[in-house]
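So this first bit is one chain, no partners, the form predicted on its own, shown in structure tokens.
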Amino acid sequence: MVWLGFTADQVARASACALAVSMLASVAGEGRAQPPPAGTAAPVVSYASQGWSAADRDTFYTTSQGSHMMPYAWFKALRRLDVDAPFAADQLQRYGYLRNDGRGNPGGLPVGFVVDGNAPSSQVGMTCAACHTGQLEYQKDGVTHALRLDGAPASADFQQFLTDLTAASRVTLAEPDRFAAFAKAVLGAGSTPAKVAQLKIDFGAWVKQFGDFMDASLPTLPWGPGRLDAFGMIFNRVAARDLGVSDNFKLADAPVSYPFLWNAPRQDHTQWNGGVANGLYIQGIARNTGEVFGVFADFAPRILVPGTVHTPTVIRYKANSADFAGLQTLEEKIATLTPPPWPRDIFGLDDQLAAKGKVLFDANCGACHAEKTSPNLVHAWMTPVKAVGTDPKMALNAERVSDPGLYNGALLPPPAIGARFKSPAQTSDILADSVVGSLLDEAFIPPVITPARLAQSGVWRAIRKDLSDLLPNEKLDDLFGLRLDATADLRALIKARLGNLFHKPATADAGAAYESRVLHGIWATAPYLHNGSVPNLWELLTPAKQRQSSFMVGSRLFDPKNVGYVTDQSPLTNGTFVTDPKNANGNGNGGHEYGTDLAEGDRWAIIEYLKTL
């Protein structure tokens, strides 16, 4: 009999603890408004209903996940180059962030920037909610109106936030009269020679490492508004700079779409390519802490056991900034989600309209975009990954490979047994390993092996919060007291379940294949395709050859018609996107042609059956 993966003398001869492991392993609101900002017109900020409260938005906006971006007192000394004024002193609107009035916000940072540690050692970093947090604004009775959409892509224009980051940072270390003002604001009234000397070094060498990571990365086509190339900038980060290896360097130059956030727990497989098996909160502390690695978490692998020709090399991951119990409020934050009903009492809806999209969207789109429970896990539902025509470049640069660097000789990620890394390596699965390792190393080195660590881990708080949904009649206390002799046979299983991490699944379509979701709250999610190269919903139930080729990105001004953003006018500076028919630069808005050979108004009625999702 096997039940549940395993067979039942497996079972038997398990620990406790160790099955409950395996069976997890196998089974898978209104909130206050925002003031406007002293001195502007800003609109007053009305909440999308979406199941939480204000509390769990200041949760989800101010909660550390371990990201070091710069020493706090540093980033709020630092001075802008085109006006006098502190950089962040606007929360860095300029750049498309959102305003934070928040309770658990005393720092004044926008939404998803957030104070890690304390004084004097605090570091500025991001969280999720900078990049997935959205917001739409209208026009009612000559009023502008903004409606957030918690967990929806953000507009922000990353990349141009770095490049004057950078840029200012070295202009106040080369600049005597700017250093000697920045030094001041930094020490205070402690301040001596000696210790401006002594932060001249230290900010010297920040600004070094910051701005050789930047040059090596950023593109020369910037990624604009609402983009990313997230796995560029998380494998230059952990393959390049963590393993000191700069020829690993390469530019972050395949600008994806922020995904969207509600369901994103419930998908079996998330990221773009479908590179991370989903659906249980291991796997999705897994996915989280890929992403705090490229956002600034510091990372500092070595080698704890030199290999032989015999034996492996061992490698220590401990010594990282991740705050995995950041990670898993945050993950349980998102769980709660729910997609932002489309606002009918603003833009109105024609229900019997919907009714007929809704016979059509199950014709043309729902092989790929319906809900469907996955074979493997209880809770999920599949996230086929097709390829459908979309531009290929996010695809093939996930597939680089770069030398591992300290890595060498050291066991490959599971799903491997006994291979050895050796150069070149694919980059996914240095990343994979030092995910893995770290979330190893954080399990099973003690102190963490005790009762009260135990409920601080954020990874045994992942395993355990899978385990009371799975397991709803276990007295878990039993299972997480001290019956930790099964240790190899634990780290064994969840290892077998981050298998084939950022790789994309064997299911997945040859090709550049990206995943298809359920739907639900997708007309809060524009600009669409993977890449953001479609503005809104009736171009991407348009031909391809008659999608716009050149549209502005950025504007938060809703076009409730279309389904998207205005595309006449964007405040950001690299607000134009140019689509590559070529598909030579990751802007290609050619594929996922279905649906676009109906007739004008069966269009009409799939866009409006999808506001009802």
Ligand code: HEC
The other form holds:
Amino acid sequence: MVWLGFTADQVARASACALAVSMLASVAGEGRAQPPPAGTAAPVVSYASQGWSAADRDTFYTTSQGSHMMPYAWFKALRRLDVDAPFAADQLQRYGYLRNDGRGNPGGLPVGFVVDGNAPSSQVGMTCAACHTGQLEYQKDGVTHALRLDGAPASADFQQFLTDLTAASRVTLAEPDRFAAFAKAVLGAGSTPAKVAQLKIDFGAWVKQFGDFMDASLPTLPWGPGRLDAFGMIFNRVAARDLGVSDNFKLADAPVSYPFLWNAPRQDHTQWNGGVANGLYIQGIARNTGEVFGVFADFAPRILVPGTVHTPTVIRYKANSADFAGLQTLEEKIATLTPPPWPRDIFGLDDQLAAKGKVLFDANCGACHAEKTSPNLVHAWMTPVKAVGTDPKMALNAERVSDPGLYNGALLPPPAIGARFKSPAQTSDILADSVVGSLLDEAFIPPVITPARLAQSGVWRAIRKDLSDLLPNEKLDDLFGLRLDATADLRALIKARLGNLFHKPATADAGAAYESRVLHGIWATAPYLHNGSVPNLWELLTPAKQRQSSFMVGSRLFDPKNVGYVTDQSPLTNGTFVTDPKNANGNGNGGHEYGTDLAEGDRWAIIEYLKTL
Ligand code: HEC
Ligand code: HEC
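Same protein, different form: I have the form predicted on its own, so give me the form predicted in complex with the named molecule.
Below is the entire complex, every chain and molecule, led by the chain shown above.
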């Protein structure tokens, strides 16, 4: 495909290069402390220096991506079952979510919980920050201090939150007194018996679909703090719920650790199994669209033109609540986020030991984790996808197949040409088709493409950003909007960049292979490995058989020696992580035995070096 004389690859390379330059030019952030809110025992929060202003942070914490978990009026009216209080009055801190004392949060929601749309039909949902914001705590002079780590893994227990939300909703529906109080809070002064009856019907329908979804998805061995089976939940949402094929449900029983985000724009692959080619904004928005479909976005694909022997089924993907402009805004924030520097003033650092560690790291770890330029995208880093003997369950589950339902007979996603969906299909293809179809429908289906619309639309902003640095003198609005052949080129370009979406790359090792990434800021991202089965860096450099078989997760108290969080306490319900000695049920802590036979002093040296990255 040739686009204005450039091949798709040349376009891609130049724009990735520009992206990298803009990242390198990002400014250092401020380490401003914020006083604790009056009347709470919250620790004093300061912010790691990561290139963000307070305004950037507020944007990241509160920009909607179109997630529709529950009508906001209902969420506010819902009460806890264990104590008599509104469900979210504690900003969900009992599940490990972080309080948000920033601006742009009138509802007093936790970090990453946002309201989408306007009353009365507004919905509460989650955005990136709920899952991708961390915080470490330490004691100094008898006072607890907290360091906020933007883009770091959350320690939240998402499954317990979903379980309790479901239970509270079910009981509210079933118990007349509770329902009466709920209806009064939702309907206020304008309440009438007819409105109460209608609310009961609407709330009942919501409780049924939400509850059925959770019953079919949540495993009996809970994910625990800091983990979520993202692929499992997304597949269930799209292939089972949105396509209306209940046989496609499978337990989401391969929870993974929340990955960190500050390297994401520079990796040539993301996702633990390397399933998303990365480095361009169009790839970022595709990845994020898949995510928001999993995190409660509405999505109702339908058949536009039924297929025949000669023509494929045509699907319309337009009916979805994804906020593409919000998704793009959020991705642009990530592009300026830098890794948090090791807090040397608090925890100290031995520079000589770190220098020794660098030599050992280059020799023992560099083959997989070194910063190497990607052959696909100049100035993006290679992120090899390697089988290193870690728990295979996540990678295996990602290969699952499903009945494609109404996609039967529609064209398979790129790079397939002409081939159609038939049952069973790769579930990752069902998801990829849903994402690529939604992006193309968003970009090319009227309301007509006007310059104003181009400026607003997230998909167009992604494409424009990928191209504008390469073609600085072109009037992109003219090119994009008004020339039919340009539109065709652009469609092809998008498809070319989104081939094999959600599949591990062709260059990946066979078997259960995971991303082996550049380790900038890795000190701030415990627990380690895709399934969070190794609590700290010292344990990772310990032979697998000697790693802790059981430990506590969910505490934010930092352990600067072993580099991770303390493992002898957890404030959360399901805080005990029991590893699987067979290394297979999703909780295995085997594999990745690199550097484990080095002398103890050498291993500490590598850890000292990792702090400096
Ligand atoms: C409900 C929690 C949740 C939300 C909300 C969420 N993510 Fe994630 N994210 C995850 C999990 C879990 C993974 C790992 C999935 C996997 O690879 O199996 C992930 C993976 C990623 C990755 C891949 C990182 C890597 O190195 O492989 C990126 C980038 C990312 N998310 C960005 C975002 C952005 C941007 C948003 C918002 C638009 C977002 N996420 C919203 C939980 C979440
Ligand atoms: C053969 C390739 C290879 C070598 C050599 C290697 N690693 Fe890894 N590393 C990986 C892969 C693949 C993963 C992801 C495994 C998983 O998540 O299951 C990983 C994961 C990690 C992680 C966890 C990343 C995270 O986000 O949780 C750390 C830390 C790490 N490696 C450090 C090291 C160190 C230190 C060395 C050298 C002593 C080393 N690795 C050697 C391939 C390698």
